[in-house]
Structure formats: C-alpha cells, structure tokens
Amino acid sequence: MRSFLHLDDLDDDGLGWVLDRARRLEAAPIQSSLRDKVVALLFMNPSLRTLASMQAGIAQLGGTSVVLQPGQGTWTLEWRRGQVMNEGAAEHMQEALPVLEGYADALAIRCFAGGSSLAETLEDPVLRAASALVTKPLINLESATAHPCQSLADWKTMDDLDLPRRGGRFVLSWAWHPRALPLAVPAGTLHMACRRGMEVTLLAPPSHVLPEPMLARARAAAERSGGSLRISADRAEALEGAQVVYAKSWGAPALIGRPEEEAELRRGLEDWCVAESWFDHAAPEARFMHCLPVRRNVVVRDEVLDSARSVVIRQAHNRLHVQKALLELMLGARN
C-alpha cells in the first residue's frame, strides 16, 4: 500500500486489519514493528493531536520521527509549478520532497486548502503535488478534502461503544463558529459514516450544506454499504432518534475566498451550538463527538462537552492507535 489519502485506499479487508490491529495495540502499546525506520512528518498547519499521536506512535513501536513544519526552523515551501520563487518561499516540494524520501522510509504530511475558491480545494492541490513527486509510503495527516486518519479514530471510537453500522443513526451537524474553517473533516466524517453503512443526516442551514462532490462520495459508500444520507436543516427532526451527534464547523463553500461575504452570512446562526436542549427529547441516549480542538460555549456548550455523553476524549486517543497500525500495514510490518 504506497499511499492513505483517503479512507477509501483502505479496502474492506484492509480496513478490518487496520482496526483489529489499533485494538491488540491499545493492549499491548509497546512493540519493535518499526525498529530501524524512519517516518518523516511534514507539518505546512498547525497540529496538536496528530502531530503527538504520530510521534508518539512512531516511538512505540520503535521507530524514529523527523519533524518538519516549513516556516518554523525549514524553508517554506512552494508547491506549484512553473512560480517565480522571488519572495516568501525559500525551497519547492520538486526538491524537498525527493530530498525527505531519501532520508525516510515513509512520509506523512499535513497541507490545507489554500482558501482561494471552492474549485481549488476539491482538487486537493498541495497533497496532489506531493503525491506525484514521493515513491515510498505517504499519508494524509489531513489535506483540504480529507482527514483520514480521524475518520480511522472515529470509525474505532463508535466501534469501541458498540455503536451499529448498518443501521445505526449519525447526525453530522454544522456549527456556529467566528470564521470559516475547512472542509476536510465534514467531508471525511460524512464518507465514514456512510461507508458504516448508517443511517447519516447531515444536519445544516442551506448556505452550509457540503458540496456536491463530496456528497456524491458520501452517497456511494452510502449505497455499496447499504447505509442511507439525507440532508435536513430542521434540528429537531434530524435528532430524532440519534444515536451519534457529531458537530463540526465549516465555511460555505460557495463563498471559499470570500472571508467577509462569508461572514456576513453566518451572522445570526449563533444558536447552532450544541447545548443539552438538543438532545432532551430528541435523542436523550445519543454520544457526542467531534474531533477537537473545539471552541468551548461556541461549537458546544461545557454542559455537553463535559457530560458522560461527551467521547471527544476517546477519540482523541484512538488517534493514537489507529495511525500505530496503519503505521505497520503500510511499511509492512503486519503481524
């Protein structure tokens, strides 16, 4: 398996190993699979989680960690072709990239959308340019379509709970937040719901709702696993009988670029923060999940987030365990 950008380049054997194997590893955390490697971790945005689960998983299973963040003790990097590199950017990924290889066994890298418009992000520029130029294992530590790896933790996390796939009611809704943030994890937590074969309702006001083509992909994994996706901005017969509620917030695509017409159209959504009321009657049984960071009393209130309701936590750790075993598929090292 030479590269993970996205959930899908896991088949459905590959990703039942991938989530047995994060299960003996959450057991038994220590081990030699990668004894002698090296994984070079190109960080272009800012991390917490997937930054320390990565290094922290690396030196479990005996292996070392490069930690690159451009701009931040290396060169930036440019990324497209045929730029006259005469002001920010000191180096080009056409070096770079070729150059980390030859030092690692395997690379992981972190690059978001630009934000210049809609068409740019769902090509995924940065991560295609840099999967064109690297040969050995590459993985996607969350790019402008996609976040794999917390698709991987959240898939776990439900598992974990015995949550059901086919069947199983997830409620994916948007939240109120001071600024447009990127698609990749909506997107992707669509994809993996839909690929559970669930029953997915993607809760948002209409300017929100994600773009077509990643709802296209939502709706396929819907159909090959027998699972379901709808679209509802009625809060309340949306979480009718959920199971999960996952909050997320997200810019509206048709305005990418547009930070302040944007802005103006999320004014007065405020209230799409998740509080207690949300589950009262509707789905008094339902877990709460989202991938943090989370801003508190704006995407969800303390009363949810601090609940036993709340598996945002678990998540958080699955990270851990997930990336250890997709580690050891990758570079071979499956036991």
Contents of the next structure:
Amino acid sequence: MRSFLHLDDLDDDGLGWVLDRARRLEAAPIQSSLRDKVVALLFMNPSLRTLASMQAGIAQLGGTSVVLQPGQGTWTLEWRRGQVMNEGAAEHMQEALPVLEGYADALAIRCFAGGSSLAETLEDPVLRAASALVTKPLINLESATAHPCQSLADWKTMDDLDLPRRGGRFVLSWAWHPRALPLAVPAGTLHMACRRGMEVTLLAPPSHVLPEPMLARARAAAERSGGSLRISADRAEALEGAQVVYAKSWGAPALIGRPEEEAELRRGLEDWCVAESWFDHAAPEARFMHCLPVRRNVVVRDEVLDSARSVVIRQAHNRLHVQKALLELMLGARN
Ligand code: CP
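Beyond the form predicted on its own, can we have the form predicted in complex with phosphoric acid mono(formamide)ester?
Next comes the full complex, and the chain you just saw is listed first.
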C-alpha cells in the first residue's frame, strides 16, 4: 500500500492487521520498527491530536519526524498548477514535496477543504495534487473528504468497548457550531461505521444531510459489510436503541462558499447540542463519541462529556496506537 488517503485504501486483511497490531502496540508501546526511518509531517492546518500522536508514535517506534507548518516557520505553499505566484505563497508544492521526499521515507499531510464550493471539496484537490507529486508512502492526516486515521482510531475504540460490528446501532448526529465546519470527519465516520457492518443512522436537519457522493460511498460500504444506512431528522426516533451517538458539526453542503447564507440556515438550530436528555429513555447505555476538538456546551454539554458514557479521550489515545501500526505496515516493518 503506497498511500493511505482513505480508509478503503486498506483492504479487509490490512485493516484487520492494523487493528490487531495497534492493540499489541498499546500493550508494548516502545519498539524499534522505524529505526533509521524519517517521516515528514506537513500541516497546512492546525492540529493538536494528529500532530502530537504522529510525533510521539514515530519516536516510540525509534524513528524521526520532521514537522513543517507552512506560514509558521515554513514557506507558505501554493498547490494549484499554473499560478502566477505574485501573492502570498513563496513556494509551490511541485518543488516542496519532491524535495521533502528526498529527505524522508514517508510523508503525511493535513490539507482541509478550501471552502470555495462543494464540487471543489469533493475533488479533494490539495490531497490529489500532493499524491501526484510523491512516490513514497503518503498518509492523509485529514483532507477535504476524509480523516482515515481518525476512522481507524474510532473503529478500534468501538472494538475496545466490545461494541458489536454487524448490527451495532450507530448514530452520527449533526451538532450546532458557530462556524460551518468541514465534511471530512462526518463523511469518514459514516463510511467507517457502515464498513464496520453497523446499523447506521445519519441524524441531521435536512439542510445538513451529507452530499450524495459521500452517502453513496457509505451505502456501498454497508452493502459489502451487511450493514445499513438511513437518514433521519427525528431525534427521538433516530436515537431509539442507539449504542453509539457520535456528534459532529459540519456546514450545509449546498452552501459551501456562501458563509452568510449558511449561517442564516444554522440560525435556530442551537438546540442541536448533545445533552443527557437525548439518552434518557431511548439510549440509556449509549456511548458518546467525538473526534475532538469540541466546543463544550455548544456541541455537547458538560454533563455528557464529563460522564462515563463519553469515550472521547480513549478515541484520541487510539490515534497513537493505530497510526503506529499503520506506519509499520506502510514502511514494511510488519511484525
Ligand atoms: N481529531 C483530530 O484530528 O484532532 P486535531 O485536529 O487536534 O489533530
């Protein structure tokens, strides 16, 4: 596997190996499997978990990481072909990435959506541009359409908790947020739960249902795994029997690039803040998941985040274990 850009870049055998190896690495974290290996981490956008867990994981495997943050000590980068670069960006990816891969054994990149349109978001143009420029292993650390390392960690988290794969009841709920957030995590989460074989409900106001190509990919995964996907705007009905409630905010897909109209659409939806009352009767045992960072008492209330049902810290810790296993797989250090 040269690239890990989407969860589907791992076949079932590879996915099973990563999840099993992650469990073994959690028990025995210090290894030498990446000795003499260098991984370049290019962050076009901010991060806490992804940056820290990649650096810590590479160090724990005996490797070295090089962190580059364009605009913060690293030249600002252009990615579009054919640009007259007479504005902000001082360097083009066309030089930067081939240079970096001369120093490193693998590259990893975070490159969020540009926010200009849904069509552009779905094309994932920065990730595609990066992928076309490198020949060494490339890992997606969250792009416009996917956050596959998060998906791996979330899958392992549910395994850790003995939550059923086939037939487990999983609800991905939209939550309110003061800004229109990207689609990568909800799209990746929906696909991950469907591929896991779960009975998945997308709970969202009609204005914020994910775009059809993302739903189609999740449906196809559900068909292959024996899972299912349905869409609901009825909270009580959707939460009935849920074993997992995964909250995330995202912008209205149809209004990407039109932030004022999108904000108008979100007005009045502030009660989409996950509260303990959501679980009272319909889902008393359900676990609460979120990829973090999360805005307390905006996306989810303290009473949920601070309760035993919340597994958000376990999710974040699992980023470390699954990424270490993934790096071993991609760098040929499979144990
Ligand atoms: N969940 C996640 O990717 O967190 P960061 O944005 O902090 O890396």
